[in-house]
Each structure stands twice: as C-alpha cells, then as structure tokens.
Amino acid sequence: MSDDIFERVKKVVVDQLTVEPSEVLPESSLQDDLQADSLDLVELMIGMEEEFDVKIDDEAAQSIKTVQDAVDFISRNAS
C-alpha cells in the first residue's frame, strides 16, 4: 500500500510544485530539494487532503518535511 501512497503523493507534489517526477524521491526535502515556499507547502497539504481524504492540521503539516514524511502521515491517517 505504501508504494501506491508514494506514487499518489508524488503526483500531487509534481502537480503542485511543477517539478520533474525524477526529482521526487522519498528522501526529498519539500523545501530544500524541491524549492517549496510557505505558500507551496499550504497548497501541497490541501492537495494531499483532497487526494487522500485526510485532514492535515497545522501541527502535522509542520512535521511533514520530506516526501516520506507525507507518505508516513497518510499511511497512518488515511481511512
């Protein structure tokens, strides 16, 4: 299931940040590697909430620093 979640997270990241799919790795930092600014991060969280039907509160959003962090959060919280 985690691979499927990763691919869906990757799609959201590629769509929101207009980066190449090859740049989106589990260890990729959303800010440092993928150049997301604070607005990008908000839009990413909204995109993931819509894609996975989960609620990402502010505290959780602040803990999501890498693509893998997003995958892990969604794995734990998606229904």
Given for the second form:
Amino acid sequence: MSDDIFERVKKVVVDQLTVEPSEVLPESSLQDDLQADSLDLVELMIGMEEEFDVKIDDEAAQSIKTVQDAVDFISRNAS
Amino acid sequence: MSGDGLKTVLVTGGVRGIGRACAVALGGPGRAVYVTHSNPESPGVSQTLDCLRAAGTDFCEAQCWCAEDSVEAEARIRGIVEARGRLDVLVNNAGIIRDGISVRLSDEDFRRIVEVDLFSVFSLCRAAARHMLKARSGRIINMSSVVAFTGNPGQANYSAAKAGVAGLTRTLALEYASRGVTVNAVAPGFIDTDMTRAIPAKASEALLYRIPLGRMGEPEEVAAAVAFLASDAAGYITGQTIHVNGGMYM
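In place of the form predicted alone, output the structure of the form predicted together with the partner chain.
What follows is the entire complex, opening with the chain shown before.
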C-alpha cells in the first residue's frame, strides 16, 4: 500500500520538479535535495491533492519536508 | 479532458462596454471566447455572441455568474479547462460602482465594491493560476482605473478597490513570472460606456476639460491595449499598468 503511494508521490514530484526518478528517495528533502522553490511546493501540494483526492491544508503542507513526509500524510488521510 | 487547440479566453463582464470590446478584440479564428455577465436579460449577451461569431471566433459562450463567490469561480474555471483543455487568457474586467462622498458612504457600499471589484479579481486569478502555472503559460489582464492613481471625489470605494487591483497585479506578476505567466493591468480613463453615461452632464463636461486629447475614449481603444498584452508580442511585459486615458494622468 505505502509502496504504491510512494510510487505515485514520486511521479508527481518527478513531473513537477523535472528531476530524475532516481533522485527521488524517501528521505529526499523537497527544498534542499530536489531544489523546489516556494511556488514548486504549492504546485506539488496541488498535484498531490489531485492525484490522491485529499485536502492538504496549510499546516500540513508546512510539515511536509521530505518525500516520506508526503507519503505518510497521504497514508493517514487518503480514503 | 478534451482539447481542440483553440486559444481559450475568458473575459468577465464581457457583454457590455469595455468587456465586450475586449472579448471581440480577443476573438477570431482559432479562438474560444467565454464571457461572463450578471443579467441574462441583457441584450448585450446576444449582441456580443453575434459580434464574436461574425469575427470568425470558433467557439463562444456567455455564462451568467459572479466571481465574488470563489467556490463558483473555481468550479467555472475548472469547467472551462475541462471543456477546452486549456485557459490562455483571463481578462478581469467586471466591475461596478456605488459612488458617494466618503463621509456619507455606508459600510455596505464600501465593502460591496471591494468585494466585487477587488476580491473577485483575486478569486479568479487564483483559480486560473492553478491551470496556467501547470501549463507554464498564460496571460492575466486586470482592469484597474485612472482613479486608482488620481483619486476621484465620490469614489473612495472604487478608487481603493482599483488601486488594490494594481497592487495585486504586481504581486501576482512576481509570483507567477518563473512559470511564464504574465500579469498586467490596464487603467482606463474616461471611456464612453454605460458606466460613464450615468455621470451627470455637468460633471461629465468638467471631466472633459481634464483630458488633454479632448474627448472620451472608446471601449475599443482600451481593448486594443488588452489585446496587445494578451498577444505573443507582449511576452516580456509583466507587472505593468498600461494607462489608456487620453493623457488625463501621466
């Protein structure tokens, strides 16, 4: 289940940040490792909201620093 | 999501005055043009659609809704993007006035103008930006006003809202620039529309003295600036306000 979520999160991240799939690891920091700027982060959250049909509020968005953070949030909140 | 390759344009308040002129200027072959209005009975609805069809516009549609309801604005924008596969140009033109000398201006009249003339612009820009940022292209053109820059007795609410539009435009231009989305404003002066025809004759005459070019502007003269900002030729212009006012404010 969470492997599947990881792959889908990875796809959103790869599409949004135009990075190589091999660069996207669970521990990758969106900002430091994957070079996401503030607008990228907003677009990533929108992309994940659409992919998983979840609502990521501002507080949750702030707490998502790494790819694994996103996977964990979605595991907890996606229906 | 469908897509027929038509460059897709949305003009709010697009069946009368400046908005209609903008819709027509942005129409033509290869274009899909959506206009919004607030009154299904308005003869402007069919007149505008006739003008657009006569200009060879491939697709045009008039929709009755207001953007101050941000949930509706978002749903409408999504509907357009789902139908056409894209949204290339947003012209935030819809606006209303409720004039009165500030000491007698009611809370309701101030709040209402800010809601319709400023908040609606934000609400539509936010909804459209989601798609434009993803597409890495898009043009947003917001209607400000000369009174945002000069002030105008009796328009504390309108001038504040329109100055707000100019500020909003600059911030959005900064936020979206890295994604190839430009955001500009056009500030019309005294243009011959239903809105200015409501000005009493005496006040209107006094206003003409303040216009170096000595006449009112035509809606098409504002639309020409909007069409330029929406064109490929304007790709390096963002965060600007273009004044179309006969020299009334420089």
